[in-house]
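A single chain, nothing else alongside it, follows as structure tokens in the form predicted on its own.
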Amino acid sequence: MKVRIKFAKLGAMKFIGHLDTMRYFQKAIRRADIPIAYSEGFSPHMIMSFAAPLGVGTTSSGEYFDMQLAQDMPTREIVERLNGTMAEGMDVLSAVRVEDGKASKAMSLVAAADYRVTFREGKEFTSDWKEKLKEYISQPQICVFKKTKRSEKTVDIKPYIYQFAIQGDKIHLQLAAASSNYTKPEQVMDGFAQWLGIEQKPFSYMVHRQEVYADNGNEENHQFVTLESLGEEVE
């Protein structure tokens, strides 16, 4: 029975790293006592794996993971056994099985993901920084700087910016967030402090992950569902 898991990372479980995260579950669903398969040979591991690293200081209600079961399980009963044993900051949000095939492959259904981006108390960018975001994002071109492991390169990151809204004074991201197209807010919100001209003040906004995307359509057509929904819960 393959399960995935979807879970929140918030207060200060977000200075936890990627690493630190996995090893964090892993301990966990040995301390809830859930039948997890393990892989063979010499040196058996839990079969599991995340949908999608999450940088260290960004908080999140929309994180997922899937792991191998031996044997079948309530998936109620695996969210109650997990928040057991789960810290401050860090909450099991619901459990579904995912049958064999391409919906139970979180980490490579990955398309898209949902930000709020909300500066600190007196670190705006500018005091009509709403209408000049707009104007921002409203380019034909959004030219940002981009390392990789490998080059460094200016990338035009406007075809991933999917969807944009300020709702007061909370900023709403829809970014592309597949290996190959990878978008972060701190990309945007970088790049918007460059284009004002100014000097960024360090710390100056917070992001937080509200959701991540499969894309059921294409590259013309997204028709984005969040991975919980490819699954089902079982009694």
Second form
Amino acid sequence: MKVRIKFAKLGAMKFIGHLDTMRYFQKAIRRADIPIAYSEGFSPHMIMSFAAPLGVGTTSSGEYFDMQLAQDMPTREIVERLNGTMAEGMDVLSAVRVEDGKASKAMSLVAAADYRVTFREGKEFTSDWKEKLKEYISQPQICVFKKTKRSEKTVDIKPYIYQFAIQGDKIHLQLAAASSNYTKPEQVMDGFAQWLGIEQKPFSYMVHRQEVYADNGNEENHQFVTLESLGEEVE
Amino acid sequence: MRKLALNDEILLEIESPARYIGGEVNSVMKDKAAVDIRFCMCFPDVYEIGMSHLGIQILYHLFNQREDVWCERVYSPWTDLDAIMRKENIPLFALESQEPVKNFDFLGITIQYEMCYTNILQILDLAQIPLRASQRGEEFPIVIGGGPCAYNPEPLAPFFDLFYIGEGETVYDQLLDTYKANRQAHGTKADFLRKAAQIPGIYVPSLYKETYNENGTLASFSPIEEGVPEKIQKQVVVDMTHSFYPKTLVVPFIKATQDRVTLEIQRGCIRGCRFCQAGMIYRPTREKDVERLKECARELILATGHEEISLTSLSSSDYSQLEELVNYLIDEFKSRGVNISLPSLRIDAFALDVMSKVQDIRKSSLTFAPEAGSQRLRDVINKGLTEETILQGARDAFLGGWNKVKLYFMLGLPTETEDDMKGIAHLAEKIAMEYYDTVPKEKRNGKVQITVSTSFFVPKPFTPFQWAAMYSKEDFLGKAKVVKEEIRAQLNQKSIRYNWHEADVTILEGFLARGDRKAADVIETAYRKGALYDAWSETFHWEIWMDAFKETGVDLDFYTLRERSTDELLPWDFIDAGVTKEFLKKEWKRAISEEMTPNCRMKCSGCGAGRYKGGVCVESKN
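Same protein, the form predicted in complex with the partner chain this time rather than the form predicted on its own?
Now the full complex is given, and it begins with the chain already shown.
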């Protein structure tokens, strides 16, 4: 059976990179004695795949990976066993059974993600940014400067910003997160700061990923559903 | 959640922040108010290296078994964080509590190789602890050193309050109890050190004084007061099977150099190679019972989740129940995606059979360590490996599908001649020819690939070669050139790759290995001038050390180029390492006359380790 795990990565765990997080869970699965399936070949490896990589420095309460089990196990037991062997800051939130097959692979399903952005102490935007946010997001285009290994270009990220709202002192973002249109929250915040004419200091924001979604709708009419909701708990 | 010692800005700026956050699975958290003793265990190199070390993992879990002790860990900050800590005046902290090391009761430093000596000073310095024990008041931790380099502690003597000579499992409890009792009695640090000096295996450098002859050699070495023992006797675990072995290991978040379960199958080595310090100081050879090892393997894989298990010991092939153990591990773990790694196996039919089961033959290589190029020189060093054994092993391996061979040698061994050096090239050539003779063309998996590596020999204390002279940098490089040119002159030279170790690091290692207390000034001066991470080629700077020798007036050549007389008082003679000086002298003479000495299982040579009444020394009598 194929199982989807949702986990949180909090506190000091934000310093653990994506590859190390994968290695961490491989070891955790062995410690928890979960009957995971192995690939064929001379050096068999665990059959598992992670949804959306999380950058170093970002915390999350909506991380996902899928794993193939060689034997069925109640989903509640999987959660209990894994949580019995977690490091502080890594928490398994749920396990659900999902459909087998490539089409339901966590990584290819990812369409969007929610983020909560807070300012580090003393690094808040200075001007009347809260009033100006509406003007900023209602522009026909939101252009940011994007520097990659291969090129430097200005791109319009407006189609990839699904939500940009103020919640008290925090900012709520819902951004595109598929591999083709993955949009970083820092990029959106830096673009906004630039538009405001603020020279932003490094390490200004703390970003927390809250949830990762699949899209049950289409380009024009998104219907975001959490990756977790695509499966079900089993006894 | 634990509060980290470093803020986010620093952690996001430096390389591998996970080195400094602690919190790893199986690391131990305790209530600091509920313990009597806080011990910080240090491996003075970068986290990934330090976390690969088994000794610390053993002692860490052993200490933490005690309710009154909280043992934590610290490793050397890498150069990027080092600069930030100095600039921002951040004191070095232990990983678990993230609290300053300077507030601990003990700082224990394992000293595994000479080239980490400046890193030891970095640890003290960043911890804001004065470098010299004589400058440290009551408020600072007791700094204690142990490990193989503690067998000649003199170059580091002024920096430590105590050294532990031998295996840590034995008398640490007594030491910790003594510390507690002294504190309850409101005793001073000096009171504690005096009491500690009475514990077998504990050396308190401040209670000893040395004098020198005019020619620079040691004239005397003795305790400064009555009641302090003249000799420090090495401590060993007699019963390995029932000695403490952790049920769990700390699992790093980032990939350590050795990211796996290590299973220690035995301690010591029966072989008696005359250059090898480990082969002498870990005597007698003591095996662990195979049933106990199976139990440890199961427990540790489950507790850590590691995907690899590695057997560790000197000369694993000499472990008498190896076949049973290895077959068990393969049956138990192979299907669960756990790899089995077997370093230091002698290549024979059994080894090839096992290796074909646990590794991909096409990717793996065979390793031989003949150490010397000619049979004559192999007899001098007592390496009982013959050319025929090597060629037979290679032949069987080639037929089994292997085509990569690694060969390890040393240059600069006592009595070495040009023929011995050239012998290295000739042996590599013979192995290459063996491949083309043995494997028919259609079955060849490409060319044979032979890698020859040479290091330069460093004489070490407590070996029969402890009196031997080393060579100058130019002479060492000249030797490597002889080998290189001879390899180039071989028919199959295109199948042979040659690389050699740097000569300058070797010379420094030789100085630190056999130095006396005067060496401490050189180490401190080099450190003050910026020497750090000397074991890493990218951070090693020979010029800094040369400046330090010049400034302190210490003559490097006196320590490295001079052959010692067997009558000379050596800086480490006050340590009783089990093997007697008489035995070492005898072995030194036999080496010069090219006489082999049988291994411990064949015949006892009366080295002196028999008085521990354990392991191979009592095997035949059971």
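Think of the rigid core as the biggest set of C-alphas that the two forms share within 1.5 Å after superposition. Numbering follows the first chain given and starts at 1. Every value quoted in this text rests on a predicted model; they were computed, and no experiment measured them.
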Rigid core fitted, is the C-alpha displacement of residue 196 between these two forms 2 Å or more? yes
